[in-house]
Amino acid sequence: MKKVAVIGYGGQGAWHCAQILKSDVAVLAGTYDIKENRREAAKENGIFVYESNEAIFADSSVDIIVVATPNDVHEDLVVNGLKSGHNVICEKPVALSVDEFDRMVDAANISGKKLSVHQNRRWDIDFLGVKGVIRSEEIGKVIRIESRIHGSRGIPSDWRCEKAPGGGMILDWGVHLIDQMLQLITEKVVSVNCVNTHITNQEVDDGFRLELIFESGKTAHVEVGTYNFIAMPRFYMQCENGSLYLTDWQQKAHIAKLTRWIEKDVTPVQNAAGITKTMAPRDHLTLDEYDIEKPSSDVHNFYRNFCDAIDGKTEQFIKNSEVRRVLLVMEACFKSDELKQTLSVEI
């Protein structure tokens, strides 16, 4: 059993203490928070709290030290605890730049412990049942994908809704989203286009629209906003051989395969001032629509896996070298919105 100890005690910081709580692979040694009530909080919780992060640094019995603070100080307090003898987990985003990152990664290879991101919405069902659609190319080969993420509340009254600890909703679900659909399209990205939102908050990002272009010509939107008040599908796919559509992170996915390509006789409907053709539905004699069922998932397997790649007994499922990726594609999100402009890029 791995010893873990976490550096703030926030929404994700408890939640990773509650996970840790019931863990098959790690034990909780306790947390710190530079914030007199939720050290109160963990202290009610019955959770051991540290007197300072530097006290965390300073135990060698700690195995894994989990940074859940706000983004601007993720890199000092990943490269401290990884100076200190110690495996870190960051939360997501990792790094507010990838010079930020890249520092970090230097320091993880100088002292020889692992560091990974917690890119926990790879465990998510919506995102996983798409996976699977595309691995199993039961409608045939990707021509483009659609990802979005719909509210109506604004951006959270706390730091996430100011720019210098690292606010904005890039770099709150934009890294999710990204990341996902950089593991749904592996392919170089070849072009990136975003235009960022300001409807609630001018300071930094309240949503924002990216379009990506694949070396292959495979396309993808990524979408959040926070004042759609109907949302549009979380996802929806259009492949060679059928579409996808999935209305948000709780359904199954709905498929529609196509069986047959010609229609001897199309019956026009109605459109508006006239009839066509074009826009006919399909039936039943071409067309299977079905849905699938919605895959298993365990959260935990994020940190089985990282303790088990610390044993040096498998490689870690969340890459470094991903992350980067997911990093150079949001600093080229920020570019293309202040340029107002389509940037090529090689990613």
Second form
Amino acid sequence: MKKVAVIGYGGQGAWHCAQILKSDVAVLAGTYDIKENRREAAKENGIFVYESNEAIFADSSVDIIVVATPNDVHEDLVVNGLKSGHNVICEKPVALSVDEFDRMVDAANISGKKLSVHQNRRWDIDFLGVKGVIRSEEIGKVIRIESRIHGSRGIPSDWRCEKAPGGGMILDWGVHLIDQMLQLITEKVVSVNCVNTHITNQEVDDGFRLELIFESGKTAHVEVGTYNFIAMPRFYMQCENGSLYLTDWQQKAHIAKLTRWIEKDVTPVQNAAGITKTMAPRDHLTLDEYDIEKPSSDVHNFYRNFCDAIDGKTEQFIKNSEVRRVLLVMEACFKSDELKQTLSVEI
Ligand code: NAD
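Please could you give me the other form, the form predicted in complex with nicotinamide-adenine-dinucleotide (NAD), since above is the form predicted on its own?
Whole complex next, starting from this chain.
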């Protein structure tokens, strides 16, 4: 069992502590938070509280340090954790820039310890369902994927509203959705166009609309909104032999699979201003429609994988090269929005 200490006992630090307490590969050494009320909360939950972050760095019995603080202090804590001879898991977004992340990876290489990023949304079942359909090619190769998360309550009213600690929705949710998209379409990104929204907040983006073009011409749309009182579907995917639609992350994905392309005669759709066959839906004679079962998922596999990677039994599931690509896309998003231009890239 690996011994884990958690830096930051806010929302996500407490989540990590709870997960570790249920883990079959890790035990919780304790936590530290700069806020007294959070240290008290940890004590009330029966968790050992260190005297400082330095006390965690000095504890050589700890195998893994988890960094779960606001984003602007990740670099210092991660680098100090690695330098003190510990393996480190950092919360997403691991860094505010690619340069920051490169310095963390350098520190890991010098120390010989492992660094991983908690891209836990790779275990979301909506994403895994879409990934399974792509891998099986049951509706053929991908043409376009649209991935959206729509909330209706603005940005949480904490540090996420401010620029300095690394707030805004590209950094908060974009990092998950872009990471997922680069897992679904594994080709080089050649074009980035991003428009940020500022409906409820001027200082940071409260949402964004991102268009990606990949090397073979596949396209993707990634969108986060926090002012959407009707949510658009979580996923919409066009493939060579069908389409996929997933209303929200609790639902099953719905598939319409083309059985015959040639026999495409349909009943025209009548509207007040005219009729159309071009835009009329196909009928069941040439389309097979069905739901796919939700895949199973166990987020504890994140810790299981990292512990095995530390012992040299397997590769890290969340690779630092993948994390770096996501950061490059995020940097391109901010630049594209600022310049109001589509950027040609090689990511
Ligand atoms: P939070 O504000 O709830 O908690 C952060 C805590 O860190 C606070 O209690 C604060 O006092 C403490 N802190 C700040 N600086 C510190 C320092 N130098 N040393 C020790 N403690 C310090 O924020 P949160 O929602 O828990 O977010 C923390 C991190 O987790 C962020 O990077 C965020 O993006 C990430 N997060 C990830 C997920 C996910 O699903 N992977 C979900 C939520 C948050």
